[in-house]
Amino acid sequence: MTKPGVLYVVATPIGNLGDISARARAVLAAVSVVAAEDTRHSGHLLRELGLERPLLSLHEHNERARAAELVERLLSGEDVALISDAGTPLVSDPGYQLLQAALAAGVPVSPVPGSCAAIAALSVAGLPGDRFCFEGFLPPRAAARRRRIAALAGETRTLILYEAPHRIAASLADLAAVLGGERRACVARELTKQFESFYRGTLGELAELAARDASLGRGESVIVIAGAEPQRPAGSELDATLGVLLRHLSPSAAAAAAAEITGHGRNEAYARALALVAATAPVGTESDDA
């Protein structure tokens, strides 16, 4: 019986080519095929490393079919390396279906660790790193994005988000509005690249900066946000008040009134209002505050 090959999950640099590990380079040089998110991008990486290996595309549109093909090759004894465009595969990147198919077939899987934008940003953000929550990308649509942020409002661990250049300003504005403008945060832009930049301050300050400074929206960003202060256990009064007010008012108006009635902070009341609306809204509907 043929011994199966190994599926290597290989982290690649997120910008600076010098961050490639010696082991990653050795694995890429030895495997039968490299499964890559974008073969053109990864072909350039391999050439920069002085390597020439067969490349096979694996992305969100072809992963199911490609996974079956790659598992066949693995079962025949070939070693396969899975890489993404940058950083660690499966962290907001394709590869999960291939990994699951390989595990189901009894194929050995081995990580080759290295760069990860989320961890790199957390390490220098200046915020607690002992406990954190990685959320990946927020929803692109405004109302869905605000609902997701509201669901995270009570998270006491440090939050890590990814954001695309064209949405960074809108996301920071929504984060400030829902979580509160005073929450500490850091935006890490173009990590390990020539124009690597870090913006630290409150969410309110960062939202204002993004609105007036176009450079903050150039390149991919990681947003690291301080966790929420532990909530006082009087939320039932706030929720009960909001439950009545939301029958007649928009979330923002209901939050303002509930804050005045209960003594809770307005940002806390608004976050709870959005969470209550999200919990009761039919699937596919949008908030009145969209």
Contents of the next structure:
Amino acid sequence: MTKPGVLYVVATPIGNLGDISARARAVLAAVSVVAAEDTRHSGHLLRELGLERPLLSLHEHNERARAAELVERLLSGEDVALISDAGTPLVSDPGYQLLQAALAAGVPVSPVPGSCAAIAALSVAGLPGDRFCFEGFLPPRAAARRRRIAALAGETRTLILYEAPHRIAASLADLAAVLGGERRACVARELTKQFESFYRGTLGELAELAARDASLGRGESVIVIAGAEPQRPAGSELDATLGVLLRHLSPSAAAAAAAEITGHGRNEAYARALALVAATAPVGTESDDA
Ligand code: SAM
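Having gone through the form predicted alone, I am curious about the other one (the form predicted together with ligand SAM); can you provide its structure?
Expanding to the full complex; the earlier chain stays at the top.
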């Protein structure tokens, strides 16, 4: 049986050609065919990199048919590279159908990581990067956009959004209106390009800036937004948690665990634990570590 080829999912630069990796170059030079979102655009990129490879278009309108054709070639032993117009394929870009078809056929797939606008923006936004939530593009229509933003209002992780240049002002206005003008945010514009710029402030300030300064809507942007403040659980939740823990632990151990579970302070949890023990203990007894 012929050994199948490898489907390489290759990241390309989001602006600065210097960001192509040595491995991406080597893989693109070696594969039988490069599947690209826009063959004219990618042909230009390959020429700039000094590479000549056969290109095949793969975009949202032909992806299913192309996937079947490419999987046949992979099964016959050819290596294939998938690239998109910029950045990492499948991140708000085509490639999902091809990947699914390749995995279903038992074809090995391998990532060649590199640029991604979301990660580049997050890395300099000035907002927490340890837990984040990538939401891609908001819906283009205002009512649906506001509904989606409302659904994200309680999200405590840093939010990352992509946006088209002509919608950046409207989206920032809706984000400020629905999430509140005080949330900290960063608009990262034209990353890695000549006019790379960052706008940091509250959503209210950024919405106001976008409304009066057209330069914010020139070029591509990523919006990074601070997550919502975690909601402290109601006191009854602390009591309920302590109620269970006190059946197995001393008040101090139960308080430490309950504080961690509910987000309440340790002192507050300990005081509640003592109060609960006192309320349930027979008159004249003392808790083990009070
Ligand atoms: N796959 C790409 C990636 O890995 O980032 C994203 C493709 S998505 C169709 C295009 C969106 O990515 C743009 O509308 C913009 O929000 C963001 N983007 C891409 N390049 C960018 C850049 N150089 N600076 C800022 N945002 C960029």
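Just so we're on the same page, rigid core means the largest C-alpha set that superposes within 1.5 Å between forms. Numbering follows the first chain given and starts at 1. Note that the structure is predicted; figures quoted are calculated from it, not measured.
Comparing the forms between the two forms on their rigid core, the Cα displacement of Ala275 reaches 2 Å or more. Relative to the superposed core, His264 shifts its CA atom by 2 Å or more between the two forms.
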